[in-house]
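Take a look at this single chain, the form predicted alone, given in structure tokens.
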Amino acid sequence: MSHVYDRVALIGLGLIASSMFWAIKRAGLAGEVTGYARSAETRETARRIGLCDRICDSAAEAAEGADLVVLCVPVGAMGNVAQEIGPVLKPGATVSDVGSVKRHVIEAVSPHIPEGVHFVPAHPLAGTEHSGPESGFAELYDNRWCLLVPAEGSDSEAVAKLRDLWERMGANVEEMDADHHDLVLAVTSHAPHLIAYTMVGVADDLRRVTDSEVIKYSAAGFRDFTRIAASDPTMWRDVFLTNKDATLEILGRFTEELFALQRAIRTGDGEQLFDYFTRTRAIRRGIIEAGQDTDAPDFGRGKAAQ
């Protein structure tokens, strides 16, 4: 296989960047792979266990001469480290980044991106629990899609390319325009991890349920809860704090309907409960026929997907 940038870059070296990285080995789609994270221990940890081809000690090191360089820093610090780099970005390169938020990375990143120097940023629909750079794994983005958000005039070709890497990394890619993709992301993603978020700390509050109690009874449902509020906590932050506004009109309307669920049990209105949950219960047969989860017993999530 022929590889489809000569160097590849990954700043930050989390669960995605390390997953890009042995995606690109399995498939041979790069020659030289460098890496940077911004804690000594998270590089020391990189350079043991053999991820990227060579780690860096700045952004701008790892940065300078790759073809493709991808931010996968939280979201809330990408300006910076596009600002650091911008200065040694080869002419034809191409900038892209992990993000779950794209309107607030257009805007914080695109200002350091010089003249001929593309930026086209992407968002892999991918990730587990856990985090930092042993969690990756190569299969992460097998049959997950990616979505890339092109910025205004953004070049066709550098698009092209982005798209082959991540398909041949094992994505399905679609095009986005960057503000529906942050309201698409406040539905599937940010507004279910804060209402996550919400009922495990609402079970942490009840002081008349003991923590034993939790743990041992969580399999009827509060266990998915507490997968997806074991995610990272500066990620979580980033992006509630940079997609505010679609997360926001999301969590209105999720408000509005939570209190006619709660008007039609204090009324004892179960038509109205029972059709609401028929309703539900066709999305969930749609995303296991769409092949993005599983009906397997414990959701598909056994060791296989760690």
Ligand code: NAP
Second form
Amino acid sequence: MSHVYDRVALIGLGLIASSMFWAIKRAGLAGEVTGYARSAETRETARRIGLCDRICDSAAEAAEGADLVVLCVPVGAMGNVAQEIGPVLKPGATVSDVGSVKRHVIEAVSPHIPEGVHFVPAHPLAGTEHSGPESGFAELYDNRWCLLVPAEGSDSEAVAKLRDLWERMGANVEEMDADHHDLVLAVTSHAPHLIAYTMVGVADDLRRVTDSEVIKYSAAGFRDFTRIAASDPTMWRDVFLTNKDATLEILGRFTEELFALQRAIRTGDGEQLFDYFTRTRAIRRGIIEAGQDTDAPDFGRGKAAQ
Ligand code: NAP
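Switch from the form predicted alone to the form predicted together with the named molecule and give that structure.
Full complex below, order starting with the chain above.
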């Protein structure tokens, strides 16, 4: 099969980058993949497990001469990395990223992209609660969405090539505007994560229920919350700091609904509770019908869209 790019550079070597590398290898999508991670420890691990064809000791060294450079670091670190690699980028190259927030990344990265280099932001909606160079696997993106967020007037050939890469890594690709992306993700991912973090924190604070009871009797609802709440603290801190407006908007609405349900419980309004739960059940059915989860009893625990 033909390569999509001769040389791809992955900056940051965690779950998302390592899964990209294995998916690129699986389908033979690049001639060479270089990689860089901040710590010597991660670079050492990458060399040991054969992650990337060549591990470099600086982001600039990895990016130099690459046809595609993908920034796979936490959202708050994107700007600094872009600043470092900007001067070595090859004319005609494409820079992309995988950040969970798009408006902030575009504002942080764009000023460092030189004339003649294309910037095509992206976000694969796939992940697990695991992180680091050893957590990746080739199938992560299979049948998951990857959203491309090109600026108006972006080079159509550069966008088409990146789409081809993601499709051949197994993903379904769609284009979306940055602000809309950030609002959609606030609803589908960011606010739910905050709620899970809160619920696990509440259980932990509730001294009348002992820790061992929480663990021993943890039913599906709580167990799913703990899985989500185990996600990487740096990544999620950055998501909330950089998708502030959309997340606060959704959390405001969430709080209003929560109060309404709280009142229904207090006043014994069973009809309201029943109607509400009937409406939400239909959404779950819709997700299964759309092929984004299975109806198995351990739904979503192996892989989760983030
Ligand atoms: P991860 O497993 O925690 O890996 C992060 C990588 O970035 C590590 O290699 C780390 O290097 C490096 N890094 C961290 N801080 C850095 C800094 N200040 N400068 C340079 N490099 C730095 O993270 P991930 O889950 O792959 O997430 C990467 C990106 O993908 C994030 O922007 C996240 O929002 C996005 N994303 C994540 C998911 C998900 O579910 N996890 C899904 C979609 C998109 P060291 O190992 O040396 O510390």
